[in-house]
Every structure is written in C-alpha cells, then in structure tokens.
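Just the one chain here, the form predicted alone, laid out as structure tokens.
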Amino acid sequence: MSDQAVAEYTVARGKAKSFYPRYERKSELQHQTHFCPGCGHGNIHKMLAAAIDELGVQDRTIMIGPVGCGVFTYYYFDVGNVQAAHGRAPAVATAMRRSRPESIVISYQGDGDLSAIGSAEILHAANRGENITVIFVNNAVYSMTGGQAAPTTLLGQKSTTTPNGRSPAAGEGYPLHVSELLATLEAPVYIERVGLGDNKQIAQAARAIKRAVENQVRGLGFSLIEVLSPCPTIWKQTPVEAQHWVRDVMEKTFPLGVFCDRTKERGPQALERLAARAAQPEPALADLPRILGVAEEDLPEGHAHAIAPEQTVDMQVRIAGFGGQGVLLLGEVLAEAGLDAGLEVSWLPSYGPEMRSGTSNCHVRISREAVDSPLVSAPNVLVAMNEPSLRKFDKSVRAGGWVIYNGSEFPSDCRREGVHVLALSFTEMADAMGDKRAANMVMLGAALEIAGVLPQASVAAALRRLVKNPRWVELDERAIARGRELFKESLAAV
C-alpha cells in the first residue's frame, strides 16, 4: 500500500473509547475478555460502550457490576465502576445516582442476580422511578455457578436443579416475566425486551440500549432493557445453535417488544423537576443534626481546625483479632475521631458468624482527600490482637509501615525488612490498669502516637460519643494515654 493510500485510510469502526485499550486487571490474555465463545455478554458490552461513546458521557458514567458472569465489568469498561453484592445493584445504583446526580449510572445484571435474589431491589427501584439505566441479561439459567434453574428458566428446560425439565407440577413454578411485571408500575419511563437471535435483533438491541442511556441523560427516569442472550456452554450447544435457540425458542416464552414507553410525556415533567430542584435550596450543614434527630451533646466538639493545613494525612489501618476483643470499637473510635477532626473517613467491618471467639477485623481510612475505597489492602498500620490475625495480615503491610502486636514476642518468621514492629503484652497491661478488655484502647493509643495526626481532643470526643458508661470512658482514656507512653518508651529504648 502506498504512503498516500495509508494517509487516506480511515477506520470506520474500531474499539469503543469506553473500553480499556488493554485489560490489565487480567493476569493473562489481556487482549480478550473472559466470556465463553458465543456468549451474549460480549455483544452487550460492545453495544453499551458504543452508546456511552456516542452520547459523550464516558467521564461521568458509573457502572454497577453484578454477581454472575458479568461480574468483571470493571475489567473492561474505562468508566467509574462499583461492585455490588448479589442482587443489590439497583440499590447501589440508587445511592450513586442520588449522591452524584450529575452521573450516568448503569446497573448491569443477569437473570439470577436481578430476578431472584435481587427481585425486591429492582421492583422498588422501578417503582420509585429512579433515574438509572438497567441492562438485564436473561439467558434463563444460573450460568456462573453451574447451570441451576433461574426464575426465568423456561417450562421443560433442563438444568442441574430441573434435570427432567422445569415443571409447575413439581413445584418449580413458571418463568418470571420481569419486563411485563415492571411495566405494570406507573413510574418506569421505558422498558423493552430485545434479543440476540440474529443480526436484525442485535441491531434493535443496540438501538434500545442507546435509548435507555439517553433517557437517563435527559433526566426522564427509570429505563430497563431486557436482553435475551445465548449461553452455549451451559445450554450445551454450539454458538450458532444457541443463537438460534434465542430466536426460535426463548422468544416464544419471552416475546420481544416495548412494554412501557412514557418518554414523550415525561420530557416536560423532567424539565419541571429540574427547575423545581434548582429552586429549592439545599439544607444547610448546620441543619443536618436537627433533620437527622441528633442530640446536641452527641455532636462533634468542633476540633476540625486542630490539624495544620500542610500536614499530610493518609491513615490506612487494618485491625484484626477475635470477636470480643473490641476490634470494631477500636476502628470506630479512630473513624469518629477523624470525622471530629474534619477529615474524610471510612470504616468497614468484617467478622465471622460467632459473637465471641470468631474472627473479626475492620478497615479504617482517614485522609484529607475523598476516600476512593473503604478497603485497606496495604495498611500502613496493622493492629494485630492475636497471632492468627498477625499471620493472616502481616505480609500485606506496606514498606515503612507499622505492626502493633499483642504479644510479648514477635514471631521471627513474621519479621520483614522495612516494616516496624511494636510487640507488647497489651492484654496484661490493660489488666494491670483494671480490666484486660481495655487492651484494644492501649493498642489504639500506640497507633495514634505512631500516626501523629489526630488531636487528642477529637479522640476524647469520639470516645464519649461511642462509650456511654462513664466508668469505661475513664478507663479507656487512661488506656489510650498508656498506649501513647508505651510507644514513646519503645522508641527511647532503641
């Protein structure tokens, strides 16, 4: 090809800008997706990415990922991504859209995720008319977990839990028609079912998906596109057979078409809502305690200016131990103290099923900047209240970080170059002060002294809000002070 021909060559169709150029979250084969050959998710992803590009909303789009075969939306879409628990994507989408009203929020879900465990969430989000876009991928089976029957499984369709074919007589019920069900509500603006059974259906599916996103851009309200999608692997068919099965079999149970379209009547209403919202002033920050019913004595005491503006704040703390050791309270005091000091915070608990003696840990982040994720995967402070917790999380501590260990000796095989260690029998020290249950507060004192960020006044205010018994408040304050002293003594002894 000549240089002139190359210069005149233009790409008519290429990879959507809303996709990552390379899927670097994958450990291998970063140029391709994880979907099976013939799976419908790939086509739907391309349609959705094209719609985002064409509408020019990539920089303000947030995808809510599901549990199921579409779980890895964050591998592929170069947009804001939030992972939701099983079935909860509409609830998460509601929160994102209301907290960030300038965003375009897309909930992406399969039939097991949306129509089974998530049936309440999708019903109420639709009934409220949330201004979100829902992509509902219906392949009539639980695919990721091995092919169990879903609410949308067809009558007579075999699955691992309906080996003889779905039968109402066997107590297995009937296929759930989600689009028809939601269309009976007054709030949704646009609901359509499309298929991927042939090229004509695929073209219509692309138009419907773009329209559903565009409805949100226009502020019209709730839109849902149900996509009948092939699943060759679980259906035990070739990709071509699976595509034909969508067109020739699934469509008989789930007819394609528009079940709700209120876009024309909602257009003027959307403009009225926007005007009314603009005319209504936001509640003043000072009014929030009254609105939320918070008592005056439980309010922070106004220490937000105690931290010097130039001081760097980046506390990423992991606290772990047995249930009953006060792990979660330790994290709560840290987070509340950060709030009192006017900082951005998050506190994320994680614990086993047992109230006592079960494993328990929590993540705490405190920063000047908005916290992008509550997870602390590489803490700069690890508070390990027992040896199992130490061994579980020790390797995650970043270089230059600290491990505070509740033990008289630090296990030699846990030591790492570049990670500082404070190992003391904090439980015995708390016991000497009056109650061994205050060990968590002694360790908190050491962590506070290490971080050197939070003012003591904020810590004391947080403690009084969280601990209502005056006797415990007094003991905990002494325990925190003792923890600070122990850290200073350890430095002096080096």
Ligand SMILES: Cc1ncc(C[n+]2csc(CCOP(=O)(O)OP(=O)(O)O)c2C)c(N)n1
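What we label the rigid core is the largest C-alpha set whose atoms superpose within 1.5 Å from one form to the other. Remember, it's a predicted structure, so these values are computed and weren't measured experimentally. Numbering follows the first chain given and starts at 1. What changes on going to the form predicted in complex with the ligand:
Core-superposed comparison between the two forms: the Cα of Ser373 travels 2 Å or more. Residue displacement note: Gln32 has its CA displaced by under 2 Å between the two forms (rigid core superposed).
When two forms of a protein are overlaid on their rigid core, residues whose CA moves 2 Å or more are considered shifted, and Gln456 is one of them between the two forms.
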Second form
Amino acid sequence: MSDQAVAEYTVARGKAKSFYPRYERKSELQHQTHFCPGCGHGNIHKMLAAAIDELGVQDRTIMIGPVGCGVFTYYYFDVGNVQAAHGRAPAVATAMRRSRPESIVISYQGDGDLSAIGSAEILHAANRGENITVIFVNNAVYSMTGGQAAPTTLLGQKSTTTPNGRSPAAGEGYPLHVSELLATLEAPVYIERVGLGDNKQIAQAARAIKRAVENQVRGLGFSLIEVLSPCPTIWKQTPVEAQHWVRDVMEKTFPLGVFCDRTKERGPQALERLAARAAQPEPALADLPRILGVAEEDLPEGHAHAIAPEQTVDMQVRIAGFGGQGVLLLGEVLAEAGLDAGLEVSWLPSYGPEMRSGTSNCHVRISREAVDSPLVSAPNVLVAMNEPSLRKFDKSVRAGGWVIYNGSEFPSDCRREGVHVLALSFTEMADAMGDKRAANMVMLGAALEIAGVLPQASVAAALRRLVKNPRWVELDERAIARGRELFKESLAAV
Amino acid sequence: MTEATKPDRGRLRIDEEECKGCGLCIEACPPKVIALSERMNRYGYRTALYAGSGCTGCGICFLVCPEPGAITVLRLVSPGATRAAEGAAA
Ligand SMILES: Cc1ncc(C[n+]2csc(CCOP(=O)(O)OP(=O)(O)O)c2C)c(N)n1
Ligand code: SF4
Ligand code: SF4
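What does the same protein look like in the form predicted in complex with the ligand, given that the last one was the form predicted alone?
Full assembly next; the chain just shown is listed first.
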C-alpha cells in the first residue's frame, strides 16, 4: 500500500484539447453530448478531436457540420465551425478550403446527408479532388428524423419507410456503396471504410481518421473515411448489441478496407509543389506590371482622372446589337473608363443562345456608390445598334433617358415620348472615317457626351488598355471624338 | 517483493456526470476491471465503476467510450523509481 502511494501516474488518455471544456447547450446538460448512450457519433467525434490535437492543427481547423444527429459539431469542437444545409457540406468545405488555403477543412456527414440528398456534392468534390477530409458516418438509417431508410439501408433491414425490410423487388433498391463508387474516380487520394464493431475495428478507425486529416495537412488531396457506426436507438438494440451488429451484420454488406490509396504517388509531388511555392517569395506589388507584361503608363490610374466629388454619378447603360458589332467592347471601354476615373463599375455581358450571328447585349453601371446589382433593367442610356435591339429595349428606358439608335430613320412605332432620341446612321459615319466596324466607338462617343461625367483622359486610358492594335486605337479615338461632335451638333440643330 | 505490493500500471478516473452507462467499456476492458454501479446518477444512468485495482493502462476503454471525457486513463510514470522505493522499504 505504501508503495502505491509513492507511485506516480500521468494522464495517458483523456478528453481532447480540441473539445470545449463545457458545451454551450441546454444549461443543465453542458457537460454531456446530446448523443444517445452508445452512439457511434461520439466515438467518431473523439477520434477526430484526438487527430486534430495530435496533428497540432486546432487553430486552423474548420469543421463543416451536417444535418442529422451530427448537426451540433459546433457545440463540441473548439475549432472554426460552419453548419451546412442538408448534404451541402462538401460544397461549403470546398469554398472554405479554397478561400482559406491554410485551413484544415473537415466535412462531417451522415449517410442520409451524404449519400441521399447530398450525393451530387460529395461526388463532385471527390472528382475535383478537393483538398478536404470527409468523415462519412454510415449508420444505415436516417436517425435524427426517426429511422427512415437511407440509401445505405441493408437488404431486409426494417425502417419506418421499409416496414417489411428493404427489398429491391419492392422498388427500394440496393445498399449504396459510397466508398467503392468514389474509389472509381481518379482524383481522390485516400478512401477507407472502417467500423466501430469491436476493439480492433475501433482502433483501426482512429488510425484511419487521423490519416485522413494528416493527408490534408500534407496537401495530398481528397480523403474520405466511411465509418460503420452504431445507432442503438433506431436499431432498437443495446449499445453492446449494436456494436456487435456492426461487425456481424453490417460488415457483410459493407466490407471494411482501403478502396483507394494514392498517398505515395501524390506524396513527394505534392510536397515538392508546396516546397517550391514556399521557396518563391510573393512578388512585390510594384513588380506586377512587369510580370503581367503591361506598361506602367497603361495601368488604371485610379484617382488620376478622378472627377469632382460633388458630381453625382449614376450611369445605367444597356448596349445591344448583333454579335460582331462590338457591343461588348463598347461596354468594356465604358466600364474601364469609369474604373480609371476612380468610380464603382460593373459590366455584365448577356449572350444569346446562338454563338454566332446572334444578338448580344451588355449592362454597364457606373456609380459613385458600390454597385448593388450589375443588372440594368431600366437604363438611362440605351445604345441600340440595330432595329431588333431597339424594339427589344425601347420600353425599358427611364423617363428623361436617352436612346442612341444606329439608323437615320427612327421606326415610327417605337417609343419616343418621355425619352430623348439620337438616331443617326453611325455605321455610315464610321465607314466614312475608314472602317464601319468603328460604329460602336462613334456611338460610345455620343453616349459619353450625353453622360458628361467621364474625363476623356480616362476613356483614352481605357482604350489603350483594351485595344492592342495601335491603328485601331487611333481610329477609335477619332471615332469617339466624332460621336461627341455628332451629339453636340444634334443639340444645336434642335 | 510480492505481486500484491506491485503498483498497477494504470488507473482509471470515471466522470459520473458524463458517463451514460452504455456499458461498452465494461465489454471492452481486457482485465475486466470495470462494472456498472448499483447507484444511478442524477440522469438515471447506472454509470461505469472502476474496481479499484487491476487496470493495465491499455486505454481500450477510453477508445470505445463514446463520451469525450467520461473516462481518463492514467499510466504509471516511472516503474523503475517505484521499484527502487519498494526495495528501500523491503
Ligand atoms: C433540406 C432538408 N431535407 C430534409 C431534412 C430532414 N432531415 C433532417 S435529418 C435527416 C436525415 C439525417 O440522416 P443521416 O444523414 O443519416 O444522419 P443521422 O441522423 O443518421 O446521423 C433528414 C432527412 C432537412 N433537415 N433538410
Ligand atoms: S439516434 Fe442514433 S445516431 Fe442519433 S444520437 Fe441516438 S444513437 Fe446516435
Ligand atoms: S463506455 Fe463511457 S459512457 Fe459507456 S459506460 Fe463506459 S464510461 Fe460510461
């Protein structure tokens, strides 16, 4: 006895650091999880928390929780947490991992969540080889909602929606083998099915889960661990019976094992990539023009041409015409000029269903405030490069707005009242200047003069940036100037 | 130096408030030194109870227990030092 007193003990296995000490749930139950006694979700949570601890990644882990009994990951894991809509965790995980490349993102999902409503998300995340870790908890039923059949329900297994036992003859299909299916893809790095059926299986499950997280830490790619997990409550078994059912029954339908392991072939390569990236310092901002191959003077000058701050700016322009008339470029030059003048802009092309000889149009907004929507449904300037485009959009122009129409005869049945119209054959004018394809720039000149906000220096800078051929830059500049004159002449004529 | 005086390689601490009495640790424990208590905790669970000796510190109960902190397994730090202490006492 006295010997025991001098013996010293330290904690060998205890609650993981990655769990909160207490959980922010019902005040009287903050020291307990919400899981039923003997639920496999608890074991899997522990394995994940231990893996996060051991790999030292708690401060950069983001857990994506599912809908189902595993929904409350955010109660338990002291990491970043997002709870996704049913089945969408892999899509959310993709976004998280891509926008925060330093993070370790774990998608935690049940079999209803992953293999039924979320079957598309998991398939494509796996096929893209997202660098995420997926923990797939297969308990062969929808547990949270009271035990409906899942795609993974065993043949003959009773559930509230397969009361006579699942039967393909009754149109209920076969158990879906998610791991085997995903392993046919080329992108995934590691896929293993483990079970919680006995001590040995549980020990293997813990190793597999750690490995799947470690693969992500090493930047290897997509890993998924399917865990056959007891649900004593819905299975109507004691926790010990449920554990044995995993080993003795479930495993026959869902054999355990590694279905895909490309860690070796991806390993050195991925590590080299990472090392190369780390060795290369990020380029300085001042170096970007050189790297991108643009001359310093062609860069957006920001506030260099900034317009007077008291001037209100709200250009909502719709430009429409046939494909090939330069509709999109007209819009781009306009938006780019706005950008150069230090304004908020948007440019939204809208393509017709035909790739060739169809119509096209685009929306441009230029404003002092942030642009809330790039759509221009009620333009204050409509640039219609042909008659069908005029007919399509004439009714949408705001009262007091302008219609610039490419045609000397404005169709008598098109809207004139409440709007100003400038109708000229811009194509002919451009032709006279050397190339009828410059008609878009003549019309742009008129639009710029109407709006009257954008400095010519900004327009010239935008042109130089967007049009590479100097001959065209020269012609376009003349065309724009011509458009400005035409507008002024038309005012004088009134 | 007799077997009886040799300290156990492991020890168990069970949190009665967190244990849900599922019994998985009892089933899993190789030397069978865990049992269910007769007394219920305030949530109505008969919780796991360590017999008080015989734990080898293997940690299997921790692994099979679904609760994050219901079981803590401790291991003997320095059997050598302890044996020396035993020798001194003999
Ligand atoms: C869009 C949507 N559809 C359906 C539901 C209802 N619902 C909640 S949980 C669940 C099934 C969960 O089953 P599973 O993913 O197997 O998790 P388990 O509860 O078994 O752990 C369903 C269908 C929902 N919450 N949202
Ligand atoms: S119903 Fe099943 S899966 Fe849900 S917490 Fe209870 S045992 Fe776990
Ligand atoms: S396995 Fe955990 S919850 Fe279950 S009886 Fe043992 S200590 Fe309690």
